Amino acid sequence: MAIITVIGSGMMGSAITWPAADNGHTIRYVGSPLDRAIIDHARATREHLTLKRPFPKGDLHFYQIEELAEAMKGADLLLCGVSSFGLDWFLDTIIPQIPDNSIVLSITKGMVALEDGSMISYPEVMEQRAEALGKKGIDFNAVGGPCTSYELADLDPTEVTFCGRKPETLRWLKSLFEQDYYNISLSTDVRGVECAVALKNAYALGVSLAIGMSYKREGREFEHYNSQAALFGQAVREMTLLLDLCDGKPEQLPLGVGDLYVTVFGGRTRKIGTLLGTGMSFDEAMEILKGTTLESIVISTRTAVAVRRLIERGIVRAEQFPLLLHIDELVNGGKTVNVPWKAFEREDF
């Protein structure tokens, strides 16, 4: 049996351990500085404070961040469980402490825009940081695909993809986590997998605008689906272009589309998109959602920055990304919702 140390024990960082615990592996949960209450609550009750579910049965141990060295001792796998907001903390605080030749699996979905407008995945950013520190042989891998934390903890059948550089490592990781309810494909297309699933965070906000617009128009919580479908279709069109710009393989697109679907129906991004769709400003919506982790804000901003740089270089045209640029106007430009429906029209002669 393996020892798996999770660094960052929020909702998804913890939920992914359910199948591994069910397979009999030892799980060590380490809280980030923001997870102190989660770890204290887990020690007292063996329940997850924010998932609001009991931890799985098995050999489980709980550590505060000051106990990281003890929690990593003898671990076969380190699991990065932080959100996009914790990426810099992980790069600056955790990677310097990771032993050489460790295997890391990250659940953090996202990408970073470079100065020229190109985009790289979080595992690549982690690799670069480790190399800059003189670390040797650390094998960074990641998880992509449509999966919400609470439904994984409820054992709802789930399909994901593990990506990394080495097929033999990926097959070993699959052996740790695969369960009847947790099904795992494998890919060495790291950037394609990670960029596909990162993009859904930005576009789920865009699709959710239609929900809030419907609420406002009807004067009650009533959803129309023509408008959601129109935004969903435009989101997929723009995601397809962006995946190509990231040099990802087109076969990874279903991962992003599936993740887009589940996020629109059940994610935190739905909340911010719905509020913006009612006509609220971004600041007003964020005041209501104070304390909620919204990776969609990080990803939509970074993606828009990259696209605007590519527009300046003449590599893409603004009219290819009307939905993304409108999302950016809402989040960073002080605008209120005014979906550019006519910009979605096409002539394919």
Second form
Number of protein chains: 2
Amino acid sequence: MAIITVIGSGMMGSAITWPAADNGHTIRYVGSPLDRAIIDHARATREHLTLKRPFPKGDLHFYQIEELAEAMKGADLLLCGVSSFGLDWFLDTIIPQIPDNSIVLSITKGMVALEDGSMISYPEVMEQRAEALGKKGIDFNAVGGPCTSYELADLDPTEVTFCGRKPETLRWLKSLFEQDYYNISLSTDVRGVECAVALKNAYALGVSLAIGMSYKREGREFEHYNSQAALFGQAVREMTLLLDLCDGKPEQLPLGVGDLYVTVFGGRTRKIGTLLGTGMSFDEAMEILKGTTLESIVISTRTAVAVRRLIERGIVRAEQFPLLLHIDELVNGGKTVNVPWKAFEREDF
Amino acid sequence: MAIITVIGSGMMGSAITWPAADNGHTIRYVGSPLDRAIIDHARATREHLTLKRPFPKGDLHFYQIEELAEAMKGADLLLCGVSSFGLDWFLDTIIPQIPDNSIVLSITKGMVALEDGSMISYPEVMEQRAEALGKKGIDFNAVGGPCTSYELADLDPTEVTFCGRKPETLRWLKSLFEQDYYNISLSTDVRGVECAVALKNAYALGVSLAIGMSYKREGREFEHYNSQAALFGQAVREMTLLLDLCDGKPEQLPLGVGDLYVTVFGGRTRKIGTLLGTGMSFDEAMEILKGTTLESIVISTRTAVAVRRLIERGIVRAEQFPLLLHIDELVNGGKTVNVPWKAFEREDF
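Moving on from the form predicted on its own, kindly provide the form predicted together with a further copy of the same chain as a structure.
Next comes the full complex, and the chain you just saw is listed first.
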């Protein structure tokens, strides 16, 4: 049995341990500085405070961040459980403490845009950071694919992809986590997998605009699907182009599409998109969602910055990304919703 | 202003006339033998019986099938408004009566599997039929893309693709139907467009299985999305392969994906998939849905027949289509739901 140390014990970082605990592995949960209450609550009740579910049965241990060294001692796997907003903390505070030759599996999905408009994935950012620190042999892997934390903790059948550099590491990771309800594909196309699943954050906001437009028109919470489907199709078209721009393999597109699907149905991205769809400005919508952290805003902004840079460089044309650029206008340009339907039309002769 | 004659005035055949009527064109609605009540009701009330909405304002005329010749006289465009179940009637009874050099736009989405497992689109089937009859110069075009009839009649923003052989015909068709709420792309990739949108009928049933599985597990109408997203992703993977097998361009995939999205949310395909997902046999589920016509059953059966033939011929492998083959087992093999999750896992090294 392996020892798995989770660093960052929020909802997703914790939920992914369910299948591993069910396989009999030892899990050590370390709270980030933001997770103090989660760890205290877990120690007292063996329930996850924000997931609102009991932890699985098994050999589980709970640590505050100052106990990190003890929690990492003898661990076979380090799990990076922070969201995009914790990435800098993980890069600056945690990676310096990770022993050489560790294996890391990260649940953080995302991309970083470089100065020239090219985009690289979080595992690559982590690799670069470890290299800059003179670390040796740390093997960074990541989890992609459609998976909401609540449903995983409820053992809903889920399909994900683990990506990394080494097939043998990926197969070992799969052996730790595989369950009848947790199905794992493997890929060495790190950039492609991460790019596909990161982009869904931006485009789920785009699809949700149609929900808000429908609510507004109907004067009640009634959804129309033709317009959602039109935005969904356009999102897939733009994601296909972006995946190619990231040098990801087209085979990863279904991961991003599945992840887009699940993201349209849940949580904060749907909420902000729906509010913007009713005609609110971004500031008005954020007023209502006060205090929520929105990866969709980070990712859509970052992707739009990259795409605008690539447009300047003549590598792509603005007409190829009308939905992304409209999302960016809403989020960063003070505009209100006005979906550029005619810009989605194509002639394919 | 043009004269448009609709042959088959059911829900979709009629709904597509809304934007054309709003553009001021004359519409002549001809009922199929199944649409008698629709035509009688329209004459008496100017309301569509099954769409349950008033017809748009404009120069509209209503005909029973025996008045077809009169309705076609001087028409600029013939609109084939039947569903897959009316295709044989259209091929056998209507095409012989269509004048040479007519322009036809068909809303019927679907594919026919040939003996060798190859699949061709309905417009191609119509072309072959017209050729066999010695007809000259009939220009067959078709409508693909996500569009439910109710929502189109409610003027929900909708994005479709018209496909056909001639760019100039397609541009003219677009000029007849284009509206701010009805957005039209154009493509000469007839096979690709039709294949992409036909396949969604089969796979929407597949995605809906997860809805029924969730209902059963929860004991109430509560949906889980991780499992739906996993099936959605797998559907996109298999649709991508099938599109390629049909010699369709990969650019058409977003049409099929958008159409899959809208089909999961509405109507009969969702119902049969959900019932099968709760563990019912196909016969039990059809007992409940008695009397409903199911294009998803026709298309999934036909596609599975084609794929099994291609497997026999060594052109594809069964492992590439686990979802389609499971749908076929449910529909035609007397099995009950048992999603082959592990068969969806891949190693992409």
